[in-house]
Amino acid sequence: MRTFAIAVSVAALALSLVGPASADPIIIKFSHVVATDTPKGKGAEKFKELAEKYTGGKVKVEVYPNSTLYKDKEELEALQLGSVQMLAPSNSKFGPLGIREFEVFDLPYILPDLKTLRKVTEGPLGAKLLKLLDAKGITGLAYWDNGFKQMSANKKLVTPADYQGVKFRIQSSRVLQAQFKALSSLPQVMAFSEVYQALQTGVVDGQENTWSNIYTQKMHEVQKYITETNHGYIGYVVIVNKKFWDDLPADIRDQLSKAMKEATAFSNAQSQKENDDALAEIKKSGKSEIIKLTPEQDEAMRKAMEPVYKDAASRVGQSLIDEFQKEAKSTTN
C-alpha cells in the first residue's frame, strides 16, 4: 500500500513540474478556389504563418486551395454550417444569400484607381458593407485584391462599336451581363478554368481579366489584342463563420485580427506586383498587341456603359452607388 502511495506522490510531483497536457489547437479550415501561387493563395499561406506564430501554436490553420475541400458554389453554405471556418469568395458571390450590395464592385469604372479602392475597402464604406454579412452568420474580415481588368479579343477593341457581336466570357454576375449587353456583345458565363480552351477553339471571342490572370492562364497566347481599359475590378472578401469567430477567446481573436491585417497588406502588395510583372512579360512575349486608349476613346467607353448603373441600382441601391462615386470624386479632386 505504501509503495502505491509513493508512486502516486511521484506522479503528482512530476505533473506539477511539467504542468497539465497542452490543449488541442483551435483549427481554422481556410478554403479557397484558386492556386497556391496566386496572390489570394499566397495571402492565405501568409495568414496561416502569422496566425500560428502570433497565437503561439494555439491556432492551426489548414489551407485548402483549388476547391480541394468544397466547390465554389458549396463554400458559402459550408461556412454558414460551420463545416469550414474561413473563405475568400469574390465580391459578387453573396447575391444568392440576398446580399446584392457587393455587386457594386462589379460596376464598370466605379473604382477608377488603386487610391480610391483603398479608400473604400479600408474606410467606413467598406466596413459598412462587411457589416451586412452579420445577419447571415458571417463576419467579414478584409478585402483582398486581384486587380483591375483589361479587355482582350482577336480583333481590336477601341470604340464601343468594336464590341458589337463579340462573344465574351464572363463570370456569373448580372452586372457583367448588363455591361456587355450595353456594348452589344454576347456575354457567356463560363468557369475560369475553361476560358483558355474556349478562346483557343473559338467558343468565345474575348474575355476580361487582370494582367496576372491573363498571363498565368496564357490567354495572351490565344488573343491577338489586349486593350488596356482598367474598366473593372476583381477582388475578394475574406470571411469567417460568425459564431466561431465570436466564441474565440478575446486574446486569440485579437492575434488573429493582427495576422489578418498583415496578411491583407501582403496579399494586396503581391497582387500589384504580379500584375505589373505580368504586363511586362506579356509585352516581352510579343504574342498580343497591347492597345492604349486615348482620353477621348476612354470617355466613349465610359459613356457607353452608363446604362449599367441604372440596371444595377434596383439591386444594389442608388444611394450605395452614389457613395462610391462620392469617394472616387473626393480622391481624384
Ligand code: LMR
Contents of the next structure:
Amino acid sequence: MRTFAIAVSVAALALSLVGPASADPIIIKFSHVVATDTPKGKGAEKFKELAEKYTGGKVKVEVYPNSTLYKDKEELEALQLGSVQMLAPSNSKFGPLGIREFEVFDLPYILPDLKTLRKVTEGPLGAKLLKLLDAKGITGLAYWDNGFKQMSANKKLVTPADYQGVKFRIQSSRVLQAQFKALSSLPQVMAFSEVYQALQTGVVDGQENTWSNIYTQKMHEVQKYITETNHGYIGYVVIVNKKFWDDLPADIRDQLSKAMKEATAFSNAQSQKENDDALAEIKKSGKSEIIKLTPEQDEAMRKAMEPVYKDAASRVGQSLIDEFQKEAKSTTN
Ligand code: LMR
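Next, report the structure of the form predicted together with (2S)-2-hydroxybutanedioic acid (LMR); the form predicted alone has already been given.
Once more the chain from above appears, this time first in line as the rest of the complex follows.
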C-alpha cells in the first residue's frame, strides 16, 4: 500500500513538472503553384509566421510552393475534398469549378492600376464575389495581388497583327480564351508548372504573365521577346476549406483571421516592388528583349481586344461588368 502511494505521488509530481501532454497542433497545408520569391510566395510565408505566432503554436502552417503538392486544377479539387486546407489560386482559375464571375478580373485593360483594383476588392463587389464560394464548400478570406501581365513570345509582338496564329498558353479562363481569339491567336489551357517546358520545346510559342512569374519560372530564358503591355491583371483569392474553417475553435479562427489580415497588408504592400525587381533582373540578364509600345501601338492593342467585353458579357454577365467598372471608377477613398 505504501509503495503504491509513493508511486502515485511520484507520478503526480512528474505530471506537475511536465504538465499534461500537449495537444497535437492543427495543421494547415497551404499549397500554391508559384515560387517562394514572388508576391504570393512571400504572402504565404508571412501568413505562416503570423498564424503560428498568434496561436502560440496551436496551429502549424505547412507551405508547399511551386506545385509540389498540386497543380492548378487539382489543387481546387483537393481543397474541396479537404486534402489541403488553404490555397491562393488566381482569379482566372475558378471557372472550372462553375464560378465564372471571377473571370471579370481577366478583362483586358479593365484595371488601370492597383489602386483601382483595391476599390473593387475592398468594396461591396469584392465581398459579394467571395460569398459565391460558399456554395462550393469554400470560404474566401482575402484578395492578394500579383500585378499586371506582359506578353512574351519568340517573335516580336508589337501590332495586333503580330499575334495572328501564335500559340499562347493561357490559364483556365474563357475570358482569356476570348482575348487571344480576338487577336487571332491560338490559346491553349495549361497548368502553370508546365509552361516553362512548353515554351522551351515549342509546344506553345508564347504566354502572358507578370514580371515576377516570368522571372522566377525563368520564362525569359526561353522567350526572345517580352512586350510591356500591362494589358491584364493577375491576383489571387486566398481560400480555405469551409468545413475546416467553420469547425475551428472560435479563438483560433480569430487569431488566424488576424494573421491573414496582416499577411494580406504585407503581401499587397510589396507586390509592385516584387514585379519591378523582377523586371530589373530580366533586363540585367539580357536574355529577352523588352519591347515598349508607343501610345498609338497601345491604343491599337486596346481596340483589338474590345470585342472581348461583348464575349464576356454572356459568360460573367453584363451587370457584373458594369458594377465592376462603376466601382473601379468611384472616387471615394
Ligand atoms: C498562372 O497560372 O499563370 C498564374 O496564375 C500562376 C500564379 O498563381 O500566379
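Whichever C-alpha set is largest while still superposing within 1.5 Å between the two forms counts as the rigid core. A quick note: this is a predicted structure, and the numbers were derived from the prediction, not measured. Numbering follows the first chain given and starts at 1.
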Just checking, between these two forms and with the core aligned, does Glu77 shift 2 Å or more at the CA? no
Does Asn66 count as moved between these two forms, where moved means a C-alpha shift of 2 angstroms or more after fitting the rigid core? no
Relative to the superposed rigid core, does the CA atom of Lys53 travel 2 Å or more between these two forms? no
Align on the rigid core first, then pass along the CA displacement of Gln171 between these two forms in angstrom. 3.2
Please report, in Å, how much the Cα atom of Asp298 moves between these two forms when the rigid core is superposed. 4.2
